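In structure tokens, one chain follows: the form predicted on its own.
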Amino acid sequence: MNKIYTIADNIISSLGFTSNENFLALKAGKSGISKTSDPKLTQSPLQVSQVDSERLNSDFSRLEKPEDYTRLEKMMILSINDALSQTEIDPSKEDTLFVFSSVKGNIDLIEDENHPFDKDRIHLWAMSDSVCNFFKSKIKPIFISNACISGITAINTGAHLLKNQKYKNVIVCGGDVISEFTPSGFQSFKAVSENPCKPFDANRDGITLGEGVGTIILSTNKNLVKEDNPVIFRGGANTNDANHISGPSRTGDGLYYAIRNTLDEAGKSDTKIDYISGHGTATPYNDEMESKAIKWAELDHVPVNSLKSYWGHTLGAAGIIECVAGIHSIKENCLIKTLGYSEHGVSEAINIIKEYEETEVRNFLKTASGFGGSNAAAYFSELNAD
């Protein structure tokens, strides 16, 4: 079976416009979360993680006119362009597919009646067409919008198409922006914390929202690989626990099955996993459920972190940027601490990473859960790891 190589990536977030900038901030324990009272976003002070608009427009102006693209489209184009610059891939060729993930897409256009774009630009398909047209892609893209598992689902979808030899390269890009609409929904659930989020902590009281974009390029073309021992995609799976429109299963069964099926697909029969990049939203129910799923999978000994206390919950970007961070953890042999965690706050004694550590990391498991009972997981490792 074809191996799925991860050959390039990018992260655009409050912590920087490249994967390297972001990972350096993670290693230093630097969060991009800050308080805002911007009336365009919120009626009360809100902790958020936002992309630098001035830098966004400045960097984008080197490629094209900023006014011709929405905020999210500019972020996606910049992210994809940076990732492609690390490869020899021609995105206009028919062997390369674009897979997008987003929860809300160009949602900010709803709130601005004077925007200069066609009315169809609010649709997800129109947004993806805009980005694909920039790169002169002739292939109809795939768009995944499945709550907070959208990013991992996009990676799994792209990888499975590569395994079936439908394409040689897949460019996976996911993102979301913060607008007034985004926090209002979570605030209605009383799920937004007044402070930067504290994943898995006893004092956690809700999420922190963030915006950003992540890109990861997958390929079956070994000739594009520039490393002797590259990181490869081994397996991925989705499940649905069908528990509630917004609440996860209290037992963790749906996420457990996603983990089990992922490791089965990867041919991983033991529990020797170096690291779990958890979903860790810092809501009471999600973190508790996730701890049960990890315990059920007999992975409670494995170091676990959540990176949402650095970036916030970036929705359609989350699964992708957190996978990119996991890939860089392998490349740099280190584990990033869970910022904001000080007192264990879930029922299962899972192994939360408390401090930055330099140690051998050869593989990792990424998990995610979302509204509607959706769950997803993906497993990556070095080529020569078991």
Partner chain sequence: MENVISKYCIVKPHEVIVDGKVDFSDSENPEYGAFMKAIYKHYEVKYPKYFKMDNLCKVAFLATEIVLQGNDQIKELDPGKVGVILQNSHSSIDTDSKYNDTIKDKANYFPSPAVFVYTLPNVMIGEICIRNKFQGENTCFIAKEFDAEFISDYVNGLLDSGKIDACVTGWADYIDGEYCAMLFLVEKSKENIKDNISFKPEFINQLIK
Given for the second form:
Amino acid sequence: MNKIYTIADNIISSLGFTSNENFLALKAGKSGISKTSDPKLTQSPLQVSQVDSERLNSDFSRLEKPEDYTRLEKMMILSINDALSQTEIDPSKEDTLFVFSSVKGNIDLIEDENHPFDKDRIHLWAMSDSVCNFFKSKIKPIFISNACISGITAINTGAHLLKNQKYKNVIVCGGDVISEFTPSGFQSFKAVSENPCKPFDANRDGITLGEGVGTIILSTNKNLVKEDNPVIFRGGANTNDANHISGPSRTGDGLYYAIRNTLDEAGKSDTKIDYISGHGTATPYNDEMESKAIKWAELDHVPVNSLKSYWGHTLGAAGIIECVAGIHSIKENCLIKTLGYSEHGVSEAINIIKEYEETEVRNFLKTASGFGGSNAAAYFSELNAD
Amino acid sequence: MENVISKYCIVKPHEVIVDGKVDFSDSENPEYGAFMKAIYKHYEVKYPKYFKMDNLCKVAFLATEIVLQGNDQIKELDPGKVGVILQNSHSSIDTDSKYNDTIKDKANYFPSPAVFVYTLPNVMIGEICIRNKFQGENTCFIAKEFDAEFISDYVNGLLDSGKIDACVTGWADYIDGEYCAMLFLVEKSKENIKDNISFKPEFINQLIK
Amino acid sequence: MEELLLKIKEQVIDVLNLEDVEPADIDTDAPLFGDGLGLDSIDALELIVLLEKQYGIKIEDPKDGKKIFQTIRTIAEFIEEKKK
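Switching from the form predicted on its own: structure of the form predicted in complex with its partner chain?
Full complex below, order starting with the chain above.
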């Protein structure tokens, strides 16, 4: 079986427009969450993590006219463009496939009846067509909308499609933007915290939302790999807990099965995992469920963090940008602390990372769970590790 | 070993087609909600949660009910080995607009949680999994039109890798009163069943013509 | 009170999409959640919206809903109490 190499990546978020800018902020323990009362976004004060619009438009104007693309398309094009600049891949060639993930796509258009775009632009496939046209890709892209696990499902799907050798490279790109739609909905669920979210903490009381885009380029072409010891995608799985459309299973069974299937696919039979990048939305139920699944998988000794307190919950981007952070944790041999966590607040004694630490990191497991009962996991490790 | 379609169902205006034959039709109820309710009654589906679902979930759910009706074998499979892989064009845009109506007038601003929860296309997969206790691979793909080549490639890949043993898969779409569901139950071929159709794009496209 | 009870029943049937249920089918003192009408957590959130929209009563903590939404009568009593 050909190896699936991670060869390039990018993050666009409140913390910067490149993976390096973002990872530097994470290492420094700097959060991108701040309070807004912008009436276009919220009817009551809201903690949120937003991308700098001025920089978005000025960076984008170097590539194309900003007014021809929606906010999310601009973020995606910039993100993919930056990732591609790290490789020799020609995205217009037939050996390269685009896989997108987004929960709500161009949802900001639904709220603005006077938007200048074609009425079809609200559809997810129209958004991905717009991005693919920019890169002159002639291959029909794949689009995934799997609620909060979308990003990991996109990575898993991209890898799955590389295995049957139809394509050599897959550009996985996912993201979502903040408009009034999503915050108001989560507020109606009484699921939004009034403070920056506190994953796994005893005083956690809900999520913080964010916007952003992440890109990971996967390839089976060894010649494109620049490092001696690159990070490899080893396995991934998506499951359903079949419990409730808006509440996770209390036992953690769905997430446990996703972890088990992922490690099975990776051929990983021991529990020597250096790091788990958790979902950690900071709702009472999600974090509790996650602790049970991690314990069930006998991974309660493994250092775990949630990065939601840096970026907020970025929906379709979350799984991707958190995997990018995991890849950089391996490359820089460090573990990022869970900002906002001070008092253990889940029933299982899982090992939440409290302080930034420099230590050998050779592999990591990424997990996520979402509405519709969905759960997903993915496992990455260095070429010379298992 | 190849993977085969053990049963399929198409729900479109006025008609329910099962394994190529019109199984139920009702021209007296041209409107979507009434037709769905007629299907619900005709197939004796007893599931009160159905009435809470949005329009997209209703058509996906009913087509799945029909495909699985009378199938006791599927209940004997490991729930973790049954997948639900669907594709759709208009995501949850129809319900997104309904939800947006609850927030757009600031003088009458009451965001509805019961509507918001259906503003995700993969919730239709969640509803099917909850009803049948399926816990395997589940993904909602979005494409302008049903892509039999991609869906068969993807689902056959999952079956061949051993990740799943059976899959409810196909297409379900709803927008503005226009709808269509085409759902297939795909399983690994069993020796004792001879006349099943292989889950390949050329056959799928013939069935849905 | 009787008038309010009937009104609440009608509103509950409407916002929760209770199919084939008439106001007369709902026992004023029967539990709404669990066995009763089989309501779930999303219904509880929707009842919070109902109280705010129709009666101008805000409930910030969904946990408070548990007590208020026990039965149709407890909802009516809560509304009467708030009116005072």
